[in-house]
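Next comes just one chain, in structure tokens: the form predicted on its own.
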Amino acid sequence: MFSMLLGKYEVSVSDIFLIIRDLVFKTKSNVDEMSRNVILGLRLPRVIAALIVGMSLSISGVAFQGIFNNPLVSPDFLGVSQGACIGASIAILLSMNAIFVNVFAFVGGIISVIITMMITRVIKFKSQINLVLAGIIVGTLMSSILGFIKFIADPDTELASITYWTMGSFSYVDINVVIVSVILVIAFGIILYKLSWKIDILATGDAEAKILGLDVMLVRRIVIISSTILTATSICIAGTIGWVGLIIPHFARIIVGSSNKKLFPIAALSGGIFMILVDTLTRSIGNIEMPVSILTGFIGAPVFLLLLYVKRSR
């Protein structure tokens, strides 16, 4: 409701009230033309899709935290940020419209993760390690790549939107798109959560997880292709954003302990909240609309350092 309320243009509470129930309950009340479509075109999109994406980068970064065993892991670490940016960067070049662009996106940072995963099989690494440095390579490469699609792109108009789309953006916001992404983020949210404990025992060492009867490779492969998903959809939405992944997963552990069970519902909720506020702030403290991956990085690093503290006091 705060995050509705805010904007260019001014609707009041009661409004948005009546303009929700008629949504909800198909009446007509009496609200002017250009308050509906504000709220329904634009506000309320941006909206669930901010929720959408905290949701979906903060459950990904508890999975990965839970089953490597690293704090310091973050839901793009085996390339799926760079390749949806490449996906979507030919996209812009073949001069797509946005659905498109959201599909290449999508479909740029599976096949990212694909490779990493096929790096490992063909040199047969055996060491979570060696699966995290996979992902660095290919990463670099997807970097690589995407910078030569940058050099060739026209200056005046592909490199531009190319670069705003990379920084992260709820500006253009697709409801079809939204749909979809609720759809996929709450399947693959209940697969995760469903798999809670299991990722608890991946935590205690690959070794205490066989004892104990545990088809390591195999929950990790569901782990990791349901993750890359939710990961990949947060992208479509709105590009690549930052530090959400990694911060409030380590927020909610404060709160509720380290069991996943408790872990992912606090994380989705904290992650949901936090992209909801950052959205509002970044349409709102200038005449300009801030990328959302700037905000996310001004107030993740230091909110990192104060996380790391506290934890480091208890």
Given for the second form:
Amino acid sequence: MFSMLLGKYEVSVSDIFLIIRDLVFKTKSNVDEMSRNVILGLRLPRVIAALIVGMSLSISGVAFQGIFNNPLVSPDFLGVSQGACIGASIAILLSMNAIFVNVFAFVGGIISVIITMMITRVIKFKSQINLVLAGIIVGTLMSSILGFIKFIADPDTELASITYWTMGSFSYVDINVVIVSVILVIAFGIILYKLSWKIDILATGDAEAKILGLDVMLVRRIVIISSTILTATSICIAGTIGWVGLIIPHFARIIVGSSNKKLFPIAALSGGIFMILVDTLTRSIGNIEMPVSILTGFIGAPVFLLLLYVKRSR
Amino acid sequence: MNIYEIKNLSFKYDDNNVIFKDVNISIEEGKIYSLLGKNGVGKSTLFSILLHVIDDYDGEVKFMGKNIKYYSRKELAKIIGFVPQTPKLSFDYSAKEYVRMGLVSSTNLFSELKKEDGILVEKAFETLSIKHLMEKSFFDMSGGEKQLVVIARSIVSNPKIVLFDEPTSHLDISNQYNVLKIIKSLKNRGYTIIISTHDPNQAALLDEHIIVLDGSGKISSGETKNIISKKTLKDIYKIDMIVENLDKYNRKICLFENI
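If the one shown is the form predicted on its own, what is the structure of the form predicted together with the partner chain?
Next comes the full complex, and the chain you just saw is listed first.
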């Protein structure tokens, strides 16, 4: 609500209430049409988009940390972000329209994770450390490809939009993408939530979890697929946004402990709120909008430090 | 009845690393077996075969009358309890949550434990007289407390047999005593037990049976009082040891000669 209040065009609090009420109850209040358009056409989708992005990044962060037994893992661990960036920049390079940029990004992210998984198949080590290595290999390769694309891109137009895209922003939110994302986040969020206890058990390590009777490979595969789709979705909405998938799960861990059953909802909630807050700030500070990743880093790093400090001194 | 019946078991990691050659051994129900052998002779490999984690061996492993290959992972998890050498846990959970994990074999992919499973968890803590640890965080527990909680997890699904992989190797003397006492009490409750240990004195204390892995690829077994002798210890550990009778306690003790 607060987030919808802020922006270049002024809309009063009461008007926002009326507009939302009209939307929910199909009534028609006496509100300036311009305000209505700004709120429903621009700000509401944007707030929902930020909420969805924050939620999906945080949920997949929690899930990835759980299945890799490592609290320092973030959702783009298996290369989904880099892959998505490449997909998007190819679309930009080919002067495709926004929808195709999204589709390319989504597919690029998924392909990148598939390549990572295939490498681990080929190497055939059973430990999960090789998944980490494969992630690093693919990530490095993808960064180089992205560098190459940037190198051949037209510096005046394409390069700028590729760079802007890779830094994340909510300025070009497409309402259709948002609607699809809401459905995806609910669906895969529920799947992950239903697996939360099984993810808990992975904390005992693969060998022990298997002896206890857990189908380790199956759980891990479902979690990787679901989290990758969630992350790819968020990248489609807003480009790559760093930090959120790492610090929000941490923040949630400090509040509710390690049980994934509690972590998923708390991380989703705080991630959503955090993202709305950051987005509101990006469009309130200065005259031009700042890329979201810059702010998540600026806010995330000190908050993270503070959390660690509070945790230690307790 | 025999819990395990192993026939003509051979297993190697590669040609230079042959672990078992044509091994035959059986494990009787309700008995306690101590597994003695130097580091690297295959104690953990044997456990992996008994747990059916390793399955690319030659020969046959029968478990409760049926080839172990015909059991599902979940079925085995319900009937075989396992206590690893060092319990691993990447994130902190309470002892109660940790023990609950031992019941995962009774759930489906998306289902969770039922209310009545809580009673099983409580019972496992009661059996070991460690109810006071239930709410304690795993990371805050001492090594000894952790090991007791891991044992509670291994018996929560009411298994037939519990395998202990060197359960006392990281514990101080008093905790070793506690854990051994609990292992013995589990045996008295009817559990079949196999425990690998580095200390022949523990084997003597636990009594009944000893399984010897001497590094030749063969496994021999026998009653504890017959196995613990100067000669077998020399065969196993390749050093001379003093073996004395402790008449008052009706068992043997093993000591180093001078160093």
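C-alpha atoms forming the largest set that superposes within 1.5 Å between two forms make up the rigid core. Here the structure is a predicted model, which means the values were calculated and not measured. Residue numbers count along the first chain shown, from 1.
- Core-superposed comparison between the two forms: the C-alpha position of residue 306 differs by no less than 2 Å.
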